[in-house]
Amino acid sequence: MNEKYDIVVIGAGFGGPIAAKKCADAGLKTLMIERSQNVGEKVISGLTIPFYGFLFGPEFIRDGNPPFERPADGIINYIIKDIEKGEIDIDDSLKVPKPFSPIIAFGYNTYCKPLCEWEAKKAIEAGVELRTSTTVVDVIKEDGYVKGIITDKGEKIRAKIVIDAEGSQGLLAIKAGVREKYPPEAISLADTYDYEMTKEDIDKIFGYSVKMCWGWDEQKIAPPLGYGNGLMVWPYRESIHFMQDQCLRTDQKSVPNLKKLFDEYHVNITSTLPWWKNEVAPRAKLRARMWEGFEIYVGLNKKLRNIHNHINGMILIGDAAGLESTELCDGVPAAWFSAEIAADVAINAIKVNNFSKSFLKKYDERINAHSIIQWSISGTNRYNLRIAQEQHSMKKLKKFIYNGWGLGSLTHFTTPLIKTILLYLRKDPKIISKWIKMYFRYFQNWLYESYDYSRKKELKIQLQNKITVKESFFLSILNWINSFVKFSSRLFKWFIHPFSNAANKFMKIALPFIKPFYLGLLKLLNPLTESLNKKLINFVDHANPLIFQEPINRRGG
């Protein structure tokens, strides 16, 4: 007897949870299948999930108490001209400046697979069946419609409409004509040592920002090997990653040994790298080695950025829709976007029963004038790292990884931030005090390692009705904010609505003014902003975590 359902999700990682959760919401009879045993095991490695990702994605998100390792405050690029003379230069200009670092976060080091799980829970307490161990082989099609799906199993599972969430590598979208196989240069293979280290010693390390390094291929220390790659160093709470990724060249006449090169590289960085060689080395113990392959250029091909991510009956999110960031390498915060919209698709093609391809392509119109979704995919200073290694110009592999990773990065990704605020404050008066709030939050959930389904240390203070005076005033300011926001709400649209199409040309034509001001009045405040850190850090480790939850689920006071 075949099953039926109004929907079925295929993947457990970071998209489909967010879609199966969002459809139960809704009352639909949903089925989300994961081929692992249990979530979140294809997905061991971690990554840096930029801050917009959790500003603007799913409210249970952004409202919650999601696991995460470490908040990250920037980016420290070391470029290097010449690793035997130890010549190096640091463009470490995209960092969030103190007093407001590390509570105000450019984004927060994870592990994927607790928050994989974390997500699941969330989507099965919403009325979602979870079914592991289970491989979706084939699509159920009839009458040019998917109209359910076929597991390793036998079983026939029929649907309203399948949603594929899973990943990358995955070969139903292939399979049920969806997309076309991605082609090799598009494709980036990661190789990353996970290290234990004491948290101790990554604070003194590391404290919280990621590093990147770059440099030229003669020196076998750095990719590229092949195309726009790097090598990057997450710091985690008592752990790192340590990781290089290559993207294959097609205009090579011999495949290269991935393996040996990989691990040539590898010895050849950390033996000569200065402060890897004598502050992580001695301190870093390898616990394993991941080989993970992911697609990054695909919003770079035209072909492949045309094709349709829907069919008639079937919807792709994420990763199997090729939404990965061209230049973060990270497609969590496309994957929590785009899985929302599908979501948001399916409910309304079964509430008018239409299922059909005419009525699904409203999910790739929101995708396409999604602006952080297409800023996202459209990054091309990953890409062309390749130019700067070709022509061996050091202007111009400063250029792009200022404009990349720097504060340069404020000339493309301006634009598409004003844009969603807005379109974020045009729904919600009150979601810039619902944003702090979740910094707040998030950060003090860091330091006691207090999320959902865990709490690994003691809160110093006891939950209470009564409220402290710095406490009522970190509330008071949050009403203020509110206010101001509601009062200035046509500034908003007779001004900055206007300019925010014009933000990332301003900046281009400002920034280099506006940067040498910028640094300068950092260093001259520095001793006024440090200490304000320290107070700000004291408040949120001794505040009641009740003034920092959305909404304030308190009495009295």
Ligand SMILES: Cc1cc2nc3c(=O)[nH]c(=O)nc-3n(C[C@H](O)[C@H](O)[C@H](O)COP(=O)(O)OP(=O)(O)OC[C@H]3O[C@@H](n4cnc5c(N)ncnc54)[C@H](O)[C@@H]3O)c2cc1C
Contents of the next structure:
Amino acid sequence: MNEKYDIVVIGAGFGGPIAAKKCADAGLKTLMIERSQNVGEKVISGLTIPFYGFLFGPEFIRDGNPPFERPADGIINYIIKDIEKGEIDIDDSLKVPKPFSPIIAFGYNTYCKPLCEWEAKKAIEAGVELRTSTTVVDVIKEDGYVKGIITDKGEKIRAKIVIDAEGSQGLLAIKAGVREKYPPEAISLADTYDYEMTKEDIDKIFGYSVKMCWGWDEQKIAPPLGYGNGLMVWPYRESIHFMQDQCLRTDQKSVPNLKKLFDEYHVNITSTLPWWKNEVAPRAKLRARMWEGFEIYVGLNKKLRNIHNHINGMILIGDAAGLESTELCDGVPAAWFSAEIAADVAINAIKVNNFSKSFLKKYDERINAHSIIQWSISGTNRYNLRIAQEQHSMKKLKKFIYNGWGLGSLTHFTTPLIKTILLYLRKDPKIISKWIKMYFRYFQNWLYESYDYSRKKELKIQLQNKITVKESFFLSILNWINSFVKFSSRLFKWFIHPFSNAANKFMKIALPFIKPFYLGLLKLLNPLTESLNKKLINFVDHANPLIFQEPINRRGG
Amino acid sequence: MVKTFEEIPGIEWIEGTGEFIKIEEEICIGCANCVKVCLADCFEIINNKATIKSLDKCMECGACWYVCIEGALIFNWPRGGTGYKSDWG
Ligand SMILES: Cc1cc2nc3c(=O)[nH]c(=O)nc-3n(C[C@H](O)[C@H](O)[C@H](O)COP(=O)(O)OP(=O)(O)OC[C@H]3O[C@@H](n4cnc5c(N)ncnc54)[C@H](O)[C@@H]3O)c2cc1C
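Output block for the form predicted in complex with this ligand, input the form predicted alone:
To see the whole picture, the full complex is given below, headed by that same chain.
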């Protein structure tokens, strides 16, 4: 007999469990199917999940204790002019300044498996049924509708709506006739190395920053500019991830010999780049090597960007829908956002018993209206690096790097950021204090290795309901912020909202003037901000965790 | 049975995948794109046709499938619970 569900979710990577949990929270009978033995074992990624994923993503993540490996406070770009002579310029302008860093983080570095497992556990707690070691091999199609899926064991499982979170290859999306296979120029193959290192060494060499290296093509230390990236290093708690990636086709014709090239780049960069050779190499021990393709340039191709993401009875989310970013190569936030939107639309579709393409179109409309998703899939700085290479222009190279992974990103990110913040403020006037609590709680979790499953270190205080003067002062600040937001909501509506549309343009004009002033001020205030920073970290270290907790709104967002 | 390989540390391969990648000989033009992008050394060219050497170290990235412009390479997922796995992705 055929099994029947309201919703079947394909894939328990980053996006699948979010969609599944939301559907189960709404009372729908939901099944999530994963082809790996254990959740997350087949997900390969960088990985820094940027702050906007946590701010604007699922409430249960924002208000919870997800496992991660290290907060990231920004990016340090190494621009390699002459590797033999050791001439390297640095752009580290995109960093959260002291005293806030690393408590207020640019993102959180994490391994895929623990985070996907954590998400899946939350989904199961909400009532989702999870089936692992099961590959979905096809969809059931009847009367022009997707009406369920078929597994490799031959089971036919019926569902009112199938949410496809299978990742970038999209084999089922293609089989179901939703979209086509991505062309090779849209895909970059990422060759990733995982090295073990002591925490002390990582603290000293990397701190909280993600490092990126950029070099000319002829130096052969990195994949070609615009078609790949040289070296990205993510620091974790007691390990680092090194990644180099290159597009599967760099022009309309040739497919590079990646097997040969990756080995060449890796040997060259790790044996010539001074900080790697002298500082990292003697302290790092290779633990794992793996690779995966990522759909870095799907968003850049207009035709691909408009590929279908739904048909009668089926919705694609995350990588399956082509939502990975074209610059930071992040896809987790978009997987989370699209998962929530898909679940919302599916819940409504089931309410009115309409699973047609014309009803599910609401999903596409909301994806198109999502300013962070649209910003992230259309950035061109990474792709434009090839222009710098063609013209061999150091000025252009630095400009694109600054605009993509430096402070210049404010010239294209400020508008979507302000717009989204305003949207969230309108929905929940207490959101800012929730965000602040999130940052502080996450940082305390990092200090104590304290996640939902475990606390590895003893807290420096006795856990009790009593709160110190400092702690109650912290809570008062949050209350003041809440009152201020309530009081000034009209101000936001009248002044900041109209300004948000022009914010990018404003930053383009003003940033060249603001930047030297800002950097100068940071230098000048350095002694003060350093000592404030220490005090802030000390406060978090000794604080009662209760003050950073946020009751979770069970009704969902 | 689980396999490991010294040259690719940190990954385990669970046996029983089935033939998840296939090459249709009549369509293959022997361009060797699959050979060039496969970091697991799964393919070789014999008599001007791509042939599967071994899928033992395949990381299921699909690079071979993306670059097969002729559409000669058929790519499916291995059977559930088989193929590569890693704690370090
Ligand atoms: C090397 C690399 C570096 C990256 N770096 C970053 C980064 O720094 N920051 C960031 O935010 N993002 C990064 N990304 C992107 C990020 O990993 C993806 O955007 C994200 O994983 C997408 O989530 P998803 O749920 O759409 O798909 P996935 O997380 O890929 O999940 C898909 C799941 O579906 C399962 N599955 C697939 N097919 C089937 C089937 N037929 N039956 C059953 N199960 C199936 C898979 O096993 C998998 O568990 C990176 C990606 C790569 C490859």
